[in-house]
Structures are given as C-alpha cells and as structure tokens.
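Only one chain is shown below, in structure tokens, and it's the form predicted on its own.
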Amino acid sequence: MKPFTYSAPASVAEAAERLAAPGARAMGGGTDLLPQLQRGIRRAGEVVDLRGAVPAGILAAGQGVRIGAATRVADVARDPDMAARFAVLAQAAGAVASPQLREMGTVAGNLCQAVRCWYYRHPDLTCWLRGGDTCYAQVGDHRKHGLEPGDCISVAPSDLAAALLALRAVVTTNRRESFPLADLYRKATAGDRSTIALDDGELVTAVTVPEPPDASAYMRAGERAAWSFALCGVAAARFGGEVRLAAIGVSNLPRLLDPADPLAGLPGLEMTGWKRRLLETLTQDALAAVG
C-alpha cells in the first residue's frame, strides 16, 4: 500500500478543500476505499474521513425523511420509524455485507462505492474502467456481472441506491441542492471512467425521501446471508396505482425497471443468462410484496 496522508476535517467547507486537491479519496466508515487502498487498486495523496464534517442522523422532513451522509447503514436499517413506513429501505439496509460493516459503513459511503467485478479489484490488472484498453470480464469469467452490453460490465453493488431509487429520493451535496438519485450516477466515458457523478471537491450531504410509500419491499439473492453482495437486488415502492422498480447487480448502475418488461434493455451475455431468471422472479416477488 502506498503511503498516504489522512485528515478527518470539522466541517463541510473544510472537507470540500481537502477533496478538491489530486489525488485526495472521499471516506466514509473506510469499508470499500480501505481495502482497495491496501491492495493497491487505488491510490491516495490523502484519505479525507467525513464523518466529522458531514450531518449524520435521520430527521423528519414534511411527510418524509432526511438521513444524513454519515448515518450508518445500521442505523438505518434499525430505525422503528424506517422499518414502519419506509420497509424497503429498512430491508435494504438491513442486507448490506454483514453486522460489522454495517456498524461502519455510512450511507453515503454506500451509495458511492465502487463497482463490483474480480477484475477490476485485481491489483495486477488494469481494466477499461480503471482507465485500461480491456474489458476482461467481456473475454473472461463474467457468471456474475451485468446483463447490459457495453464498454464495462460490472455491477452496482448498492443495496441502498435501489431503495432510495424506488422511494423517489434526492441528494443533497455541498454544491446541489435536492436532485434525483438518479442523477449521483453516470455512465463511463472514455474520457471519465468514473460512475459517480460527483465534481472534485463535491460531496453528498444528505439523502431526502419526500414521502412514504403506500406498500414496500427489497428482494435479494446472494450467494450467503451475509458477507456477500447481492447478485441481483430488486426494490419495489407502491404510491397510490404507481410502483417504482429498481434493481442493482444488473448493469454499471442502479436500474429503475419497467414494471411490465423488467428486462427491457438487459439482454444478457454469454454467461450471464441465468440472471435475467433471477432478475424476473425477484421482480414477481417484489411486486407480489407490494399488491
């Protein structure tokens, strides 16, 4: 692992100066960067924890909610109040890794770590999408990556980001005030291989969902219980005869789907197939959850 400064700044000003400078890495509860950092799949000048400078807390907001950056997963998904009206987010929050990390990781952090593929975690390689000429999950073992062609197949990994996309939430940063979840996300360029739509110096302050939904519920299947990401995480949330699908573990980002062709656009690969039958019957599950 390379050396690398760190700083825990007071405030949300300060934190934005230290992240505008090269090489500086956002960190939450540190369950993704750390790692990555150790085995040298990314490199740091400074590692800047925000857990000092960013809200944490959930807070009523009108008929919704407010959850702070820092907020931890466990949190959440402990809340009484969540579990009651917002069950898919409870659930959600509630499948992420496993106890530990859930008791480390904040939901900012959550939602911006990054892709899930061997490949790109290998530290002896260097894939399209850590700025590399190849995608080798496209020519090697890809079982479990993304049902949508493209430059790079990896998968979202967040189970937070489809809650919060089927709930119709917004983010709130240093710079943006309250603009879809959605738009945290972006496809990969050639000239930007990030997928996360943050500018430098940018950070998510404050996840809002404006309002509870009448019905809701995540359905997941992992490899294990815990200790596992999701190979496919499908969250559904019913506002009077409207219900919002969302899924991770499909494509490059959280997915919102067509409740009547969840698999419009998802083709599938070589050897990814048996997801698309994982995707449609979580679907059903879901939306049979939701009436």
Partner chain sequence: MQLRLTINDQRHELEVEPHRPLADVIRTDAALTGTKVACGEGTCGSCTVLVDGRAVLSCLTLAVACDGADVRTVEGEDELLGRLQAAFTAEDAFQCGFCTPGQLLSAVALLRANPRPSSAEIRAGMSGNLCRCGAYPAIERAVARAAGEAR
Contents of the next structure:
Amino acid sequence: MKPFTYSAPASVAEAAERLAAPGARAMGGGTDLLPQLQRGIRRAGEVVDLRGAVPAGILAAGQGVRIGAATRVADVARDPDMAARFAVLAQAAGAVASPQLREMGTVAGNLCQAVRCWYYRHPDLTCWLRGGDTCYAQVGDHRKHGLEPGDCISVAPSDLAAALLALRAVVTTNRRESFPLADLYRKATAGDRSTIALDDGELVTAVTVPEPPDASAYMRAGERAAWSFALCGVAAARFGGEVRLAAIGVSNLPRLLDPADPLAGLPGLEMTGWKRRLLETLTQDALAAVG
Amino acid sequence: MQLRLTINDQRHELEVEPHRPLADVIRTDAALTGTKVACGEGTCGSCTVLVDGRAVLSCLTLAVACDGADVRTVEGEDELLGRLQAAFTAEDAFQCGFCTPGQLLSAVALLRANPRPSSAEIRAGMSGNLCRCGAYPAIERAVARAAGEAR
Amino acid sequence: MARLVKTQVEMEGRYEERWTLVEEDVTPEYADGEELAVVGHPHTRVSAAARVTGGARFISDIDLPGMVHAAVLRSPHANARVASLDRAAAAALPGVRAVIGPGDVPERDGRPVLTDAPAYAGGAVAAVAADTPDQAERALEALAPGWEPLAFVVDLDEGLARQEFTEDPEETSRGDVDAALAGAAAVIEAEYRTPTQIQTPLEPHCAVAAWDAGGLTVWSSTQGIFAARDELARAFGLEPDDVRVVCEYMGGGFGGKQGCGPEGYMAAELARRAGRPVRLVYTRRDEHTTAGYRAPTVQTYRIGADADGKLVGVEGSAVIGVGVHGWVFPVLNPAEALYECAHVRSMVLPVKLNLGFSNAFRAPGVMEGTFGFEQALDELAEELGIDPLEIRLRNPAAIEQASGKPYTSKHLEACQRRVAELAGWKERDALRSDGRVRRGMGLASQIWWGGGGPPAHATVRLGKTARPTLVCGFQDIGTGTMTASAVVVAEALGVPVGHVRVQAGDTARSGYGPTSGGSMTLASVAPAVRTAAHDVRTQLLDLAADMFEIAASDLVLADGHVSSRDGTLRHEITEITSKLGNSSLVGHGSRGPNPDGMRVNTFGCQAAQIAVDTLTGAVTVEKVWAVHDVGRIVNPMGAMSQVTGGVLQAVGFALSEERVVDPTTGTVVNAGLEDYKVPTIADTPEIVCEFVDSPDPHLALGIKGLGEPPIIPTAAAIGNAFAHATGVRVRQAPFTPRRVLEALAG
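Can you now output the form predicted together with the partner chain? The one shown was the form predicted on its own.
Below is the entire complex, every chain and molecule, led by the chain shown above.
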C-alpha cells in the first residue's frame, strides 16, 4: 500500500474540512477503501477516519429508528428491536459479507461502497467507471453483472441499500437534514464517474427509517452458502396496502421495483439473462414473505 | 505516528506509519507471528484478531486506527481460548494449521456473544474463516465441544 | 547387507525403472489379524500444541537477522515483450539491496524464471530485495517497464482450433473400439467440461533464502524438501548437501508446491546478490495467476455396452488447457482403468495457451476425468435402463487394465456395496419430487495409485528417558504424516504416542524422504519408520533380557513397560533406559521396493445427496458417504480428516470454483478469494466416512495412500445426483446458479 497520512477527527465539522482537501478519502470500517488502496486502484493523500466524528448507535426516532453512520453492520444485524420491527434491515445486515467484515464495516460505508465488478477492481485495468474509456465487462465476461444496458454494467452491491430503500429511509448529512436514500445515488456520467451523490466535504451522519413496516423481508442469492456478495438481493416492506420492493445486484444503483412488473427496464445482457429468473424468484419470495 | 496498543495484556508503544495494517504491526513490531496473513485483502479470515472484543480482520485494519485498543491474538492467555484450543486438538479441527489462529479468534468472539450456539449459528459465525484443508466438520464439532465444556 | 536392485517406481501413475538401494530388513510384518495397541486407533496430532497456540513457525513467519524483503515485477499482459527496464533507477532507491531481471536467475526445468518475453499475465520479469516491503514496492515501480503487447490465445476452444500443443497429442488404444461400439446394444456420446481449479493453499508460495560459508539454506513452503534441495543444487551448481531445505510447518500445498518453485530460485539469487537473507512471499493474486492450477478440460466420450450392461468399448478424448507449459495428467485414466473393457481408445490433446503453467492439484487429471467418465457411465446406464450401482458392479476389473498385471489388493466392489447400504441407495427415488426444491442421489467410483515406494529412510533413537526421537526426511504439509509416523514408533516401542518426538522437514538432519504427493508419503515412509523403531525395540529387549535374565523372545513391550509373556515380570521401560546414561539406542530403517509384476491401486466409492432450488439455481450438497479401500488405516482420526478435506475441495470444484479469464485482455479477473469461491463451513455437507481397512497383503505394513482418493469421485457423484434430482444433466462444472438456471430453462 502507498503511504498516506491519517487523521481521526473528533467532530463532523473537522472531518468535513479534512475531506474537502484534495486526495482525502473517507474511511469507516476501512473494508472497502483499504483493499482499493492496496490494489492501487484508488489513491489517498489522507485517510480520514470518520468513526470518531460521526455518531454510532441505533436510537428511537418517533415510530422509527435513527441509525448513526458509524454504526457497525453487525450491530444492526444483532439488534433485537431491529429484528422484531425492521426485519428486512436486520436480515440484510446479517447477510453482508462475512462476520468479521460486518463487525468492521459501518452502515454509511456499506451504503457508499464501490461496486464489486471484477474489472473495476482489476489492478491492471482502468475501466470506464474508474475514468477509463472502456467498460471491459460489456466486451468481456459479465456473467455476474447487471440486467440494464448502459455505459457501465456493474451492479449495486449494498444489501443495506436495498433494505433501506424498501423501508423509505432518509439520509442525513452534515449539509442536508434529510433526503430520500435513492438520492444518495446517481448514475455515473461521462463527466463524473461517481455513483455517490455527495459533495466534497459532505458526509453521511445518519440514516433514519421513519416508521416500521407492517411486514418486511430480505431475499438474497449468493454464490455459496455464506460470505458472498449478492448475485441478487430483493427487499420487501409492506406498509398497509402498499408494498415497496427494492433490489440490488441487477442494475448500477439500488433499484425500486414495481411489484406488478419487477423486471421492467431490465432486459438482461448477453450473459446475464439468467438473473431475470433469479430476480423474479426472489421478488416472488419476498412478496410472499410480506403477505 | 505514535501508537499505543495493548496486545494480550502487554502494552506496546510503537512508532508506526499510517498505511501499515494491524496484522503487519502484530507480526513484525510485536513479533507475534501466530496471526497469519493469507490473502491480505479481507477475504479469508486468517488474520482475525479481537480488537476491543470485536473479531476483525487485522489485514484490513490500519494499526494507527487502533490507538489505545485492546488486541487479543492466538498467543493470548484466556480460559475460553484455551478451551477452544483443547477442543480443536481433540476434534482434529485443522490440518496444516495456517487458518487455525483466525478460526480460534472467530470462535472466541462467537462463544462470547452466544455461549451455546446451534449448529446453524456455528456455521454462520465461522463462515468468514476459510479452511482449504477442509477441516470444517471438525471445526464445527470443536466449537460445539468447547461450548459444551463451559463451566 | 545392502544391495542395489532395479525396480519399478510409480508416481501419480507414471512408472519408471530405477536403481534402488535395498537393505536387509528382518522386521516381521504385523501378524495377520493382530490387534494392535496403537496403530489403527485414533490419535490427535503430535504437532497440535504448536498449531493451536500460534507457536508453529510457518515459512512466511521465518524472520532472520538482517533479512530483507523481495517483490516481483509481473507482466500485466497476456503476452508481451519487455522493451525496457530501468534497473539502475530501482537499484538507486533507498533500502534496495538487489535487483534482478531476465537472465539473472538459473533456469528452472530448462525455462527462465525471469524473462523479457512473459507469455501470460503474471509472468515474472524482474525481482528486487529491499530492507522493507514498502521499499521493495517502490523499487518495482522504478523499474518502469516498457511493454510491447503481443497477440495471445487464452480460450481453450480457440487454442484447440489453432492446434498449438505443449507436447504432441497422444493416442493409446487396446482392442478394436470401432468394431466393439458398432456391435454394442447401446452407445452414448457426451461432452463434459471441467474448470480451472486453483489449489488455494492459505499460506501462499513462499521461501526464505540465506547463504553462508556452508552453502545455501532455503526455508521453503514445499511438499518436497529433497526435491527442492536437488533442484537448487543443480541450478546453483552446488553439491546436494551444500543446500539445506527446511520445511517444518507449511500452510497447505494440495499438489501445487512440489519441489522448489520459482519463489525459491528468486529468493536464493536475490539473497546471493544482497548478501543477506531474503524472504519472498507470493501475493494472493500470484496464487491465482502464476502458481499453478488444475488444468481445464473438454472431455468427449463414446461408451458402449451390451444389453446386460457389460462395457464393450470406451473411447475418450481430452482437450487439456495446459497453459504455457505443464505436466499432462492422466485425465482419461478412469475411462481406461476403472472397469473391465477390452476395447479402449483414448486421445489426449494438451493445448498451449497464454496462461500461467498448470501443475498438480490433488488427483491431477484423474479427478476431472472421473467427473466426466463416471457421469457418462450413468448416462449409459440410463440408456440401458440399468441401475447406476448395478452397471458398476457388472464391470469389475479383476486385473489392472492397461498392464494386465494383478492388483496387490482390490476392494472396490465392497466399497460400492457399502456406500449404497450407508446411503440408502435402493430408496433413493423417494428423495425425488416435482416441487421447487428437487433432491437426488448419485454415486461415483474411484481408482488411483498410491502404493508408495523407495527410497525413504528413518532413524529412531531412544535415550535415558525412554522418549524416542524419530528423524525422517518427509515434510508434514497437514496430511498428518508426523502423527502417523509417531503412531508406528509408539506401537513398536510400547510408549505413548505423545512421547515420540518427530523431527522432519529438514534435509540437513535426515536421509531422504519422499515428496508429499501421489498419495505415497505415508506408504513410503511408514515401513522405514517401523524398521527403525523395530531395530531399537530389538536392542531394548536384548538389554532387558540380559538385565532380567530371561529370553528376549519371552518379553513384550507395551504401555511403557517391558513384561514377560507369562505376566510374572513387569518393569517400566525407563528402568532399562535410565541406565543408558549418555548413550542411545539407535535404529535405522529404509523402504524396500513393492512387489514387481503387480499393480498397487487405491479404490473407493462415494454417494452424494443434493438439493437443487430450481428457481434460484442454488445447489446444496446435503450429505456425502465415502468408503475407500486404502489398505491399513494407521490413524483413523487423521484419515477421516483427509477424506473430509478431499470431499470439500471437490464440492468447491462441483459448485463454485472456476478461474475466469477475460477474453479481451487475457487476464484472470477473479484472481482472489472474493470472486474465486472456495467452500466455507456453511457449504459443508454431512460427511460419513468409512474405510475397508484391510491391510494390503503385498505391501509393507499393508499401507496404501489416502491423499488423493477422497477428492476423486465426489464431483461426479454430485453431477449424477443432479441428474437424478432434476432429470437434466449439466455437463459442465461448476454448477453455478447461472449454469443451473440456464440448463433448467432448457
């Protein structure tokens, strides 16, 4: 790994200031940033450790809960209230990566993690999403990629994003009081290859789920029985008569699905047609689970 | 940067560059080579140690981010760890033994949180530690055995 | 008296005539049906304490005074020429002790270790040694190589079409296959594809090299210390014993760490130039790009039988993606040898590709060949309406099929019957359903070699405390050879296994010991160990006989005591040994040859029960039953562990492990453990394991090997179970959700 400086600011304001500097990188648990620095696919002038700056912990917020940005994913998974009232979130948190990575990874870090695409993470290639001019996946092996054509065919990896999207979660940053989780994400463009819609110096401080659903569930398929990023994950939450469905693993960004036509806009690519079947199955399973 | 670490009850004051992983500092500066690095990128669990009670991957943890932390490795003295070591031996829960230190530390964390885990809970709790020799059935038995021998 | 004889020596199915030193050996075999006190009973590992406390020093843990760290420059291109390399810039950086490039390292197997024409992504071009790993990394960057990328071929079908081979395709045949198949009642044709499987030892390939006045010492994570010693001695122009190779603890090999890998050559050359010890540890990425693999295959079979299911003709061809080079392993051996058939033709086509070299991975060739052939046989059984177990029982090979020689022992049919009984084979159709989750059961059989053989030497010494020390030239790569050897010593000397100290893994302190490979280690070593221990036993009993004034033949050694057969006399062994003072009883043993004119093979059969979620494509292996015929079992606990390990690696092969190479850049895209999926504990089936445990009457101690057999039939059994469960045959491993959903969609 290339040398960098390290800071552990004690306040959001100080963290924001440090993150505004060129080359500064936000670090939560480090589970996404450090492998990228090790592979040399990202560079850091300074690593800004946010764990002392942003809140950690799960607090009641009216009917709902407010989850501090630095809350460990494992703490979400094992919180009894979460399991009882926000099952989809507890299940999604419990499915993230491996036990150790859940102990390390933070909620905000999980939501903001980079895609797992094996070309994006290839140390010897610079793909379109990393600022190059080729989406190697489209011309190469994209068996695990998305169902949606585009400049980049990598898929959203965050299990928590699917669950929180289904739960109508809102995000709080140091600059904005609250906005829907979907707005945390943006499609990368030729001019800006980032998929996270945060300004320089802006950092997530909390995620709030306004109210518990009447029922919720997370359905997920990986490549083995444990410790696998999702091939596809579908979160469902029923609020009265309305069911919200959200999926990861099928398109660039976490995606709200139309329960009546979950495959809409997801035609599949040469090597990913099989994922349509998987998405259909997981959607039906999730819908069945929430009644 | 200046770094204060307590490793297995022993205090260390170290001068460490910010980019160095905790695994490297444990193995090199503290000369505790029981902690293994097999992948170096957070995928295999061999480098698992306890940091303030949490089982984490020391290859993906910056040492400087652990200032003031309490670190436990396979070399530590601990009743539960000792019970697990005996159970791993009795059940033949390793072959080459390279992944074993990480397996043991994950098992310590698992049994601290859940002293009587079911088979499914053991399999879930130990799923972040790869064993290529394939000692998994014995590892499951060993963790269950250690749990059953709790006083 | 020792003499030299010519005898046939086998390694992984390759036979050669070799001069062998044969020493007079008066050690009697264990008596037929004799109940042994130690051998055959379960024992925990003698090295357990070191391995569970972190005290075991693995090769990547070796830290020597003044040691510096190596890093290797590797090509990012699938084929390239190196136009420029700024060695001076690298050498000028702080902390850099040595820089080596193309031509600087002695050749390995006639090939350059560092090259300016790397023919695959990951090929080594240069290496550096510096005071810290960071400084070594900086030095690699300073080399600033200028690459000239060249055309490449990484796809197996494309490689075959291009007809470029690593060695000439070879056809072998017996009988008249075409005529036989023309007269068959049923003939099936099928193509099977197997993936590139990476050995994935958790300790990467690594070596620490140090030179001193006495020569070169290399601590190597190797499966063969003596093979490594001889290689290094040849390469660096030294006497064999000027090179010392040490491997006390290493983190797994599975076939991929035979002899001295390129890492040892590079470390030795860097250490020579740096004048300091050098440590070189491969990265995980290196393990997936340049450390070897089980080569991918395309197997095509044409198999015919008469109406009773008797095989009349077998034709097979195997296209093997060898990479830039590699051994060609016997993929078609199962087709040639597992069952009796007079008319067999096989064709092997080793295709050259711009990918790293392939090498041995546990049952190389045979495991992937069994995946194809044992499923093709099920297809034939189905065509004939014969039960898959039944068709196997109807085609037993009474003699070794290629050579026509008799087996030293063979209990395959007993394994098949026992597996069927354990698994409830007759009722297997009750597992099936029309629901979303389909269950099924399949089985497959296995043949491998594993007789072991000479040379192997052992020394046992017993001193005043009656705690014997065994010195032997093997290395324990996790297979339990240390423990099994201690068991053999304990049996002979009547002491607890825990009292036996085993010193192995160091060429400087023992005579030759074999490579851990081909399922031959214990079968090679144990007879030498027993002879050495028996030698000490004889001396001890002579001393006791003298001391207690009784005939040595009336004494027995057991439970730490020397006793008379009539029970009137019983003394602790230490009563004798305590009088030895600074003397020791020293015994020596060496391995004699196996009987000429016979073939030594191991056999086994496994059944697998699986569940297929037809809507997600998820396959779960629920249970595996394994029964193997590997002669006498020395330590059932260690033997069971070998079986579970083999089964689990095969589960990975069947369900999730597959190296993926990008067709447009020719680079491996899943070069790490996130995307290359080995099984976790959560993927582990229940494994039921039994052994025939019948000592081979023609082999010393009755022992055959066990390393490879358990990995061989599992994947084929899973494939057959899949077809039983779903009615659909997926002829390509691994059975990923994608492949399953695509197959079920028709």
